[in-house]
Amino acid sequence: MKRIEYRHLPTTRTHPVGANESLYDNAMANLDRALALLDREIPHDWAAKLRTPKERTELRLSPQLSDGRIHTFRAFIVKHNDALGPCKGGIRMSPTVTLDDVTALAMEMTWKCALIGVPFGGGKSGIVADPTRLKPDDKQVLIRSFTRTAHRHIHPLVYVPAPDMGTNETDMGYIKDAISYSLGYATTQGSYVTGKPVILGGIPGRREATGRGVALAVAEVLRRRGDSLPGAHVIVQGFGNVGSVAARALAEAGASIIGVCDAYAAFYDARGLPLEALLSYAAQHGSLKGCRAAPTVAHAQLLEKPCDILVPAATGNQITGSNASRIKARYIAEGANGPTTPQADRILQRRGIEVIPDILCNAGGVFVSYLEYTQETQAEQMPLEEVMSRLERRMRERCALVFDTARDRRWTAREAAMYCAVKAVWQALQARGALP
């Protein structure tokens, strides 16, 4: 299919970008291949309503921090697709986050939506700032202002945030709290965010969901390819929310965890790492930086160590076209966004190592998410053993959708989960119409 440019909208990367090296070009390239895949079942000029946002905002942010002064912070809200629903997608916290960066966010959040089964589109935020150098109350005073200057964008019906990189279940609660005060009553009818404390309407098991998904999706992988997880040797790069919960949840499952790092430490002992001792560490002191509970290697020789199972669980863009042919993983479960670039997919390809997508392998998350959603719309509050019930399910669900029309198709399971998921939205999109 011939690429649709997407020349109108203004770019904001802040960095040279070279061939499939930005999360947008990524998620971009990702998209043509399943359209390329749907060539004779979607039209060429729906395509554009699926490769180009809804809507794109920018934000000023300028709140009064606690050295007196006024700040400035820029923020953004994108919206992909809502034809399944109103949008959804975390709030992403960090001093790099850039338009791009949340707009190919969005979009893999339609897709993942889509792929899992949940009545959502796609959206994502993201907040120009580092949070490991905002204060506790400052980060609550940016939060609130993000809240109040983004109240036209956040409701059930529109957009629904959740945490992600650099946010948590505390700043959903502070979110709830300025919705509810700016309302002038409580928001217990409709949830206008999900991610939240218990207490405030959250929901059992929503912190450790998409942790505990990526250990579903890889046991359900590793069945199916009549393998065994108990024994299983396991990389975690990335110790915070989604990959210590997947390590802890592996390792439950029988797996030994002999690599594991977060953007402070990096620790390998092929033996086993004394997983424990390092999630207490971890917990204790915010990161890992310091521990010494474990034999320390580099970074980016972390990746490269043999393992049954590699489970990149930090940031997009780490397995790529330069470190692919290194990788002695027989199995990658991407527990990030977008952590494998295209061109790694190809190398990772013709290696015969299997890739669990992004899309799949944590929208544990999204579907919890989900449950917290109806729960709050009707109520009532969910106990932990439904929430992990009805997670184990659909999981296996998706991952059987996907694997059989990988098997079927003989395609990747990366353009089956692509394939199924592009289409079902533009299923929804032909539904509703061609009219505005």
Given for the second form:
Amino acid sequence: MKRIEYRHLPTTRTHPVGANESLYDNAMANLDRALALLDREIPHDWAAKLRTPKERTELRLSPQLSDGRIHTFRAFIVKHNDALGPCKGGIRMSPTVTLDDVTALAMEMTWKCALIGVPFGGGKSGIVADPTRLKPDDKQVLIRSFTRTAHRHIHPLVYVPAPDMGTNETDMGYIKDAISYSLGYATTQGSYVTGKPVILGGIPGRREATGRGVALAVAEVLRRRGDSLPGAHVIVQGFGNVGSVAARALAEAGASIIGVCDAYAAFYDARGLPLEALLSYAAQHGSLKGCRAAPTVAHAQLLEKPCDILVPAATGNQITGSNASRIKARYIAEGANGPTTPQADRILQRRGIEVIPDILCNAGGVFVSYLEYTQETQAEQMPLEEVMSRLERRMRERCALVFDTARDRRWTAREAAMYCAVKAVWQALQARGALP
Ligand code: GLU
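Compare with the form predicted alone: the form predicted in complex with ligand GLU:
Everything in the complex follows now, all chains and molecules, and the chain you saw is the first one.
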């Protein structure tokens, strides 16, 4: 395969890719690369519109928690681009999340929504707090405090949040309740938030959608390559909403799960792990901490064990310039957002490892969020079979688009995915016209 030289547009600032890579640097480097590929198609003065977020807001939340004291938390909302529709993207709750991370993740949502073909722009929120250290009642108070403080940003036609790392379905239910309460209606007209409990207008299958989508993307890409999923050896990094569901779906398709980990424990057995035992332990205890169902391994080693498919489904910047040369997978399916750095991408490309990029691989979540948004707008309830068949069809179509483009242009799948996504957003911007 032809080696692609990375080059950057001369009129736009380039972002260094080096040892201290951040989600923001990596997102900008990926965009620079797409803009270089679109060099003749997008005038340089328009490129700035794609690079900079439309709005970046920092909020201060100061709820009174169960200890009777006022606690102060920082929160962020970024609306990156709304050319294709209202901004869509989850709320990340983490003690380390920064405004730049949220900006990068909002930008990724712009490309993801465009690529998977839903009428949304890209947005994201962050709350700087450790969800594992908050009592459930305090987390509820914090989510309600965020909803109240961010109220003017959250609207079906402006920004529609969803779960992301550190937040879940229950939290989305509290957001819906807090909004209905402030509007004075029992329910809301239109979808203010997705990923809610089904009883509150959520959609069946949303919780599993991202992980199922990862498995569908893997199946489709292997099929195109003439590789078989039954019997393939899989390592999954991350055992939360994405990783555990992807592991189960891949195992159901006949793959053998030989490695899994979460933040607390890592397990590896080349003959296959007892997945059901690990899943039920995690369901019961909230994590794999203390689980003795399988042989353990050091976290750093797990990623480097030989396998057919490696699914990074934990957090960003896991496959980097320092470990990419030791990865022994044939495929990398990005369940997480931004798990592979641009430097690692170049090493993986040289080594012939196929990366199914995040904006395609984990887009099943936002696709099913879109189904939830449309069903709620029409006050309907979509059955699970319909959700799953639409998810499957869409993942297959968009995998075909990305991998056909990659094959025809001799690009990596990430380059092809970014090219298609950025081009769609650019076309929407152009169709809107250049007036302020
Ligand atoms: N947080 C998820 C993501 O990064 C889902 C976003 C959504 O459904 O709006 O894709």
